[in-house]
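A single chain, nothing else alongside it, follows as structure tokens in the form predicted on its own.
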Amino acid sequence: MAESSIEPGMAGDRTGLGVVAGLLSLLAAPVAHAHPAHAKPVNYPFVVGFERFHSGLDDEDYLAEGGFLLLNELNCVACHAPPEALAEQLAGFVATDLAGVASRLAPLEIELLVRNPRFVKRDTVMPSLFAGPDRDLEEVAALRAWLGTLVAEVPDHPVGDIERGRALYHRIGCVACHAPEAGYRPPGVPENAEIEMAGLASVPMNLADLYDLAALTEFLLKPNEHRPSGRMPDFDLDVAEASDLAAYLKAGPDLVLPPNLSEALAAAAPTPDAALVEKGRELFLGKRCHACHAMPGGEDGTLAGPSSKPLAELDPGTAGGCFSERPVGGAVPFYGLDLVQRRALAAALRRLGGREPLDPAREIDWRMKQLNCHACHERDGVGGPETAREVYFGFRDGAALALGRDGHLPPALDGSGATLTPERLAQVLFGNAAEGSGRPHLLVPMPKFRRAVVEPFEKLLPAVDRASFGRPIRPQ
């Protein structure tokens, strides 16, 4: 997908902090380092299932399929209710758990994320409500004050080893989704062999720079707790492995704010008091942040329901609203969509009335694209590891080497609902480590996803595959 020329708008900065714009050029500038956390970000919301399987060359019908994926993965349905028949298909997701956010990010970083998330993470799917010409920086300050009270105890994890973390990052499957380090040579690759650069876009991880080191380690130990969406699975790391991996991810050169920006923001930040904190809490609800994020401290984590126009009432031909190329202010969130994404969303909205609930086969593909299962697994000729990344899936031993590609790559999922017994399928899906691995020769483990996000596969895979392959034939 071609990079967009959209830039977040700076108009209407009533405090005169025009230096904020300098941060954009800082974050967008190429970093002279091979570290994967500093892979150059795209300038639009990054949705990996759309990025890999859709482009501006798609015909309108196929591009619309990508648009339906965007409606879900940009969480449009958190504010715009889908038709009742599509409610299960377009269910959206729960965004990052904000409990303890002030223990992960410094106050200045929280401030920037509230002002405009794309200041900090240009490819984020989180929209901005404070980038428009009418933004109220007193409201930003209040939200920052309240979010700053959301602290949690972070264990004093040991500082890990960078080199062990580098090896671990390139061994356990991180590079199936994230960028490999340019110049890294996996063990066993001949010195005269050329390492091909990854061609497919990688899932960004530039927030690793901003996280406190101990908090990053804690995140790697419990990603499913921090990211309820299940888009980042759990690799069942122990403390030493998570510490090593965190040390490596933090080893790139820090992104440093220009001194004048840091000073200006610090000077503009009022000292929090009880009234300001309470105002921030009320704004979190009033701005409907709890449409995507569960209300911290809430008893059941229930999200606010959609309150804007239903999807069926949106005008796919509009150039305004959430489709705006620049922030417009008011209650309109700014996403920074690029042209292809806007075309895909419009194509989906035009076909919304004729959209049918997914049959089981299409639902499997839909869910695999949401969770990026295709980064490791092929099914029905779709997906699987990119050829350039296969070299990072190492062989455990000579016996595995003798198996060829089957000895180091995750298996294709064709027929898996028929070839696996129900017990074995549940073990694979739900990560019952006590039962052991069905493929002990693989170095790359099957990660653990939140049960709720993979549970549908328990019925979908057998429903589709047994019709073609019959009953389970082996407990592989």
Ligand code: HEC
Second form
Amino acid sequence: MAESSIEPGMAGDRTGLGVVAGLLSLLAAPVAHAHPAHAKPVNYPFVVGFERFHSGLDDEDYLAEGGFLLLNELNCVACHAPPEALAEQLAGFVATDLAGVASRLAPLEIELLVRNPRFVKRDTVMPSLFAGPDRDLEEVAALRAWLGTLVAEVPDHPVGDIERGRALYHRIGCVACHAPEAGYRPPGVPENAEIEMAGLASVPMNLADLYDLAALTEFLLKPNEHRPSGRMPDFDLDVAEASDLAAYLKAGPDLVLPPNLSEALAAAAPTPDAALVEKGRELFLGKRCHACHAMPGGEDGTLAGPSSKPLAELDPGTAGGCFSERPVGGAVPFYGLDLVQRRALAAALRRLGGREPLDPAREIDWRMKQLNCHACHERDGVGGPETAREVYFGFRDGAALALGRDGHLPPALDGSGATLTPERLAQVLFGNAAEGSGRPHLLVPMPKFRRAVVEPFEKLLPAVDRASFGRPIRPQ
Ligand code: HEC
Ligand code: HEC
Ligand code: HEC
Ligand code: HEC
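I would like to compare: after the form predicted on its own, may I see the structure of the form predicted together with ligand HEC?
What follows is the whole complex; the chain from before opens it.
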């Protein structure tokens, strides 16, 4: 059990926190399997584009390309600045907006997330900053106290219907990225159709188990606000749909801790007072949480700039720093990278000097992998919905069956930049694809991504597709 080394007991401390640490070491992924629609978690940070396209290949150049994806999707570039020429390509992302975090998560859950996010979500991309041998649990307590004050008003959303939520989840496109529930037959799937197990890895989402029900509904209504990274798109749900989905996604067992652990944690938690809260606020900056999260309540630009060694100065051959298999402590985050990821990252670091800014065709490929457009769209023979997931792309009426795969699957994007008018392309990318669509039979919408992340496609697609007269050209 790798976790036991992350949570060494601290014998002889006065606070009782040592007991907690010891008990935590006995817990292996407490919630990971809770919900039937949860993917089997992996024991390393999950990045979907890397997993699908780059992790299985031994070709060093291809692996390095995946490594570049990881440098961005694990936000290494938030602390290690990329070379100037690659700044746009390796822009990283802004992590979850923490304003309102205390309305989503209970104090204990916040505490566990800060101590070691991997306990709560084993395959999360948020690294641990308190897993090292020197970790200071009083600092965790202060952060918990401050984060605990970050409440937001959550509308009193209705309690949804689990069965309706289950049906919706398996029909409108969630399963393009997230896991289907094993054994579930979506409504409308013909009797004779066989349901196969999905083979490609699914995007984990088990924080849904922990979120307060109304807050989860709120998140599903406004994912682009909660997650500025723009990786989880907006399906333009109405309140009833979002409540049904939330009811379904929360139908798994709650986070269950052994009673002795809950008691120990409760006993160890100091009563938050103003001084502790203030200490927590300062620590958020001191620990550089704001390398990835905007300072809640702060003005724009409150993200810390990179403050560690620039990427170009990192030693690709090292087994230390953020590559370490064990938490190092201090300011060094612990990601729990696996061997393939470490190899890919090292290969990318070795090629950093020679890397050119991407030409438009490769940039499309790069962005489609980042945002997982490929979960729904094929382009140039790359990606597209996995065959086993096609049954989860619903259609509106039986007539669509006559259209074959076009009757329920999103279109391939080959040549889209040439065939669509600029007006139509903008309409599709910025949130009105259904209006005037020639595909009224599709139940899966083109979801709304955060404007900033899809904006580049507005120029890139026409630039590439018009130049090739509609004939697709392969990237790389
Ligand atoms: C929150 C900030 C932060 C993030 C995010 C981060 N690092 Fe680091 N990293 C550090 C600090 C601090 C050190 C210690 C050395 C220093 O100060 O530069 C370090 C050290 C390293 C080292 C060892 C330095 C050397 O050359 O010996 C490597 C390699 C490294 N990081 C790679 C990565 C990779 C790859 C990622 C993304 C998976 C990453 N880091 C994400 C802060 C960060
Ligand atoms: C294009 C891929 C994609 C689609 C389609 C998608 N999601 Fe997500 N979803 C993600 C990603 C990526 C994340 C993680 C974002 C992050 O790391 O902040 C996420 C996060 C979540 C979370 C937060 C839980 C957690 O552990 O982070 C929930 C809940 C969720 N999705 C539900 C849904 C539902 C319901 C649907 C369908 C209406 C859906 N998703 C469709 C990609 C997708
Ligand atoms: C390298 C970037 C990075 C750093 C540094 C970082 N975080 Fe995170 N954090 C994330 C990401 C990404 C998520 C979303 C994780 C997911 O859904 O799997 C997240 C999620 C969270 C959440 C859950 C919020 C919610 O409502 O779902 C909390 C709480 C949190 N971080 C607190 C912190 C604190 C406190 C620090 C500093 C000690 C910190 N983070 C440092 C990237 C980071
Ligand atoms: C959940 C599935 C899904 C995801 C993820 C998705 N799309 Fe779509 N997309 C669709 C559907 C469905 C349509 C068809 C809309 C219509 O015509 O009514 C579409 C249409 C399009 C079109 C117009 C194609 C044409 O020829 O009419 C473009 C361009 C497009 N999407 C780009 C993207 C990009 C870029 C991304 C990633 C940022 C993306 N899509 C992610 C489902 C998806």
